[in-house]
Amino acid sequence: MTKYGRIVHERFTLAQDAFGDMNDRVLETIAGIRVVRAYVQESAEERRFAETTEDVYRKNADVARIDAQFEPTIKILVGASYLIGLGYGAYMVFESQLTLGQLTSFNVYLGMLIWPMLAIGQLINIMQRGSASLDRVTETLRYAPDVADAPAATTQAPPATITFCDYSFRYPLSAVDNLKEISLSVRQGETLGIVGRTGAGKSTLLRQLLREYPVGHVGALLVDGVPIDRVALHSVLDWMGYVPQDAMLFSRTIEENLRFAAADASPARIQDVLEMACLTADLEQFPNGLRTLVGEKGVSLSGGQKQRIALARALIVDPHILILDDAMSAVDARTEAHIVQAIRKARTGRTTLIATHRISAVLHADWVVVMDDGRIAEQGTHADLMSSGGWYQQQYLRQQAEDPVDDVPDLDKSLGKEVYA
């Protein structure tokens, strides 16, 4: 039974892994069903799924073969015990070493051991299956977090100043620094715009505040003069509201997605954030309004709708620091301008960081930095950068020629009419 148990453990682990791989493939295919159809890969996906399920079947059949041997093995051993007992017992009775009553009692007691033996076999089988499953769970729970709190981590109020001091950062698997000598300061209530070409380091810079990776090996990232890695992680994340470019929605209703971090939000608050995210008009097109199911990862919505729902979800908690990582890349320029204006009005006194490819999203920013190859290539106000004749000016003029937004009403006149000319 012990030998069978070891084999069951090994084979059941393989079967569980195969079942997990099958689930991953199904989820991936469902999430990317539009891409599968667009490239006419339905038949290929069916073949791959058939191969995966065949692998699951084979590995579960291997488990079943061992499982099926427990009871027959026990019965064979018990039958052999009966045969040995009766044969040798008859010899002992013939030799007058044992009475017939004693032989009968022995065989009765031997029969009473049959069910305990079967039960032990089943117990070993179940325990080994459970042990294999527990190993998978334990492996996940035992994984040490990439970013852990310092031994004497403190809890702080939202910072009045965030400062990068000659800060350099390198991803764990990178051979070069992904951020290089970043010197930057953001005060409470300011809006920081981060622009630059693809791969320049915009998202990497924002992720330093989210503590997704250990802090950089050179320089310092300070919040109110305290290194950010000395502040409790839950305290740092409690300040933040984060909207990534690839908006993640849960397979629930729009309202449940909005209430994800604010379950007690009032209907009036929900209406406010919907208007800020320019979603009120879209709701009229949904069959059940706020109670419309968005599907797996928002598959039933357009890219712009998913981004705006994710934005409304972040705004509903009114975070002290709002991080928008190219969060409006899928909306048109006019809608983007309305959203930016609404955020400016609603977030007076709150800090906002916006990384974007569109210059129009950071026109109102108090300070703008241009990233290039992990460095700050240019920085200043919009007016400063427009007069410098660098990448920022060239990109702004090119984007205005392609998609002007000069007819958006009620924009802050302090930006100057020349901004939208």
Contents of the next structure:
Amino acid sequence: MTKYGRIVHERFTLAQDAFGDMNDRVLETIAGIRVVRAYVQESAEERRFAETTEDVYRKNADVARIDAQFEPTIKILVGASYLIGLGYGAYMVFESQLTLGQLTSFNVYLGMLIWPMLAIGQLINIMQRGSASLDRVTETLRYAPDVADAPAATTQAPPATITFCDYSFRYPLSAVDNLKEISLSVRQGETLGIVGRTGAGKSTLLRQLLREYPVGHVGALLVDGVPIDRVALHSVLDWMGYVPQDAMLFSRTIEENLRFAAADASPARIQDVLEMACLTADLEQFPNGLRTLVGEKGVSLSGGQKQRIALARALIVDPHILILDDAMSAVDARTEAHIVQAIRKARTGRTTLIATHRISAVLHADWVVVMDDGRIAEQGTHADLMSSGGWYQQQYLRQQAEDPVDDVPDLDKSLGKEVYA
Ligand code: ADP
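Starting from the form predicted alone, produce the coordinates for the form predicted together with adenosine-5'-diphosphate.
All chains and molecules follow, beginning with the one already shown.
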């Protein structure tokens, strides 16, 4: 039974792994169903799915095969015990070493052992399956966080200054430094714009504040003079509101998504952030307004709508430090400029960091850094950078020629309609 138990454990683990892989595959295919259709990959996906299910079937059949051996093995052993008992017992009765009564009671007792033997076999079988499943769960639960709190981490109030001192950083899987010798300081209440070509390191710079990776190996990142890795993780994350480019919405109503981190926000507050994120006009078009379901991962919304809802969700919390990581890439330039202006107005005294590929979104930032290949290539205010004749100026002129966005008028309630008309 122990031997069988060990085999059940091994095979059941493989079968569960295969089942997990199949689920992952199905989930991914459903999430990417539009891509599958667009590339006419339905039959290829079907074939791959058939292979995966075949694998699950084979591995479960292996488990069933060993499972089916428990009972016959026990029955054969019990049968053999009877045979030995009766044969050798009869011999002993003939030899007068045993009375017939003793032989009969021996056989009765032997009969009583059959059921417990079968039960123990079943027990071992079930326990080994349970322990194989438990191993998989514990593996996930025991996963140590990539970034843990320092031993004497402190809780701190939102910082008045964030300073990068000659800071370099490399992703664990990267062969080169992804941030190089960054020196930068942001004071509370300021808006920092980060621009640069794709892959220049804009997101990497912002992610340093989210503590997703261990801090850089050279230089320091200080919040009010304290290295950020000495501050408790939950404290750092409490200050931040983060809106990434790929807005993640839950398959609930728009209102539930907005209230995600602010369950008790007042209706007036919700209206405020909807206006700030230029969503009022869109909501009028939705069948159930705020109660409209966004579908799985927001499938029923456009990219720009998803991004603006994600933005409104962050604005509702009014975080001390708001990080917009190309959060309006799918929104048109004019609307983006309006949103940025509304955010600026609403967030006096609070820090906002905006990474974007559109210069028009950082025209009013207190400081703008231009990233290139992990370094700060240029920095200054819009006016400084426009007079320096570098990448910033060229990019601004090019973008203005393509899609002119001058200083936008003040945000008013008819804005959405004007923009989407
Ligand atoms: P940007 O936001 O300016 O488009 P990123 O900060 O996302 O650029 O990327 C900067 C560089 O870091 C790129 O070369 C990218 O390939 C690399 N990079 C980004 N994320 C990772 C990661 N998780 N592991 C390794 N390298 C990464």
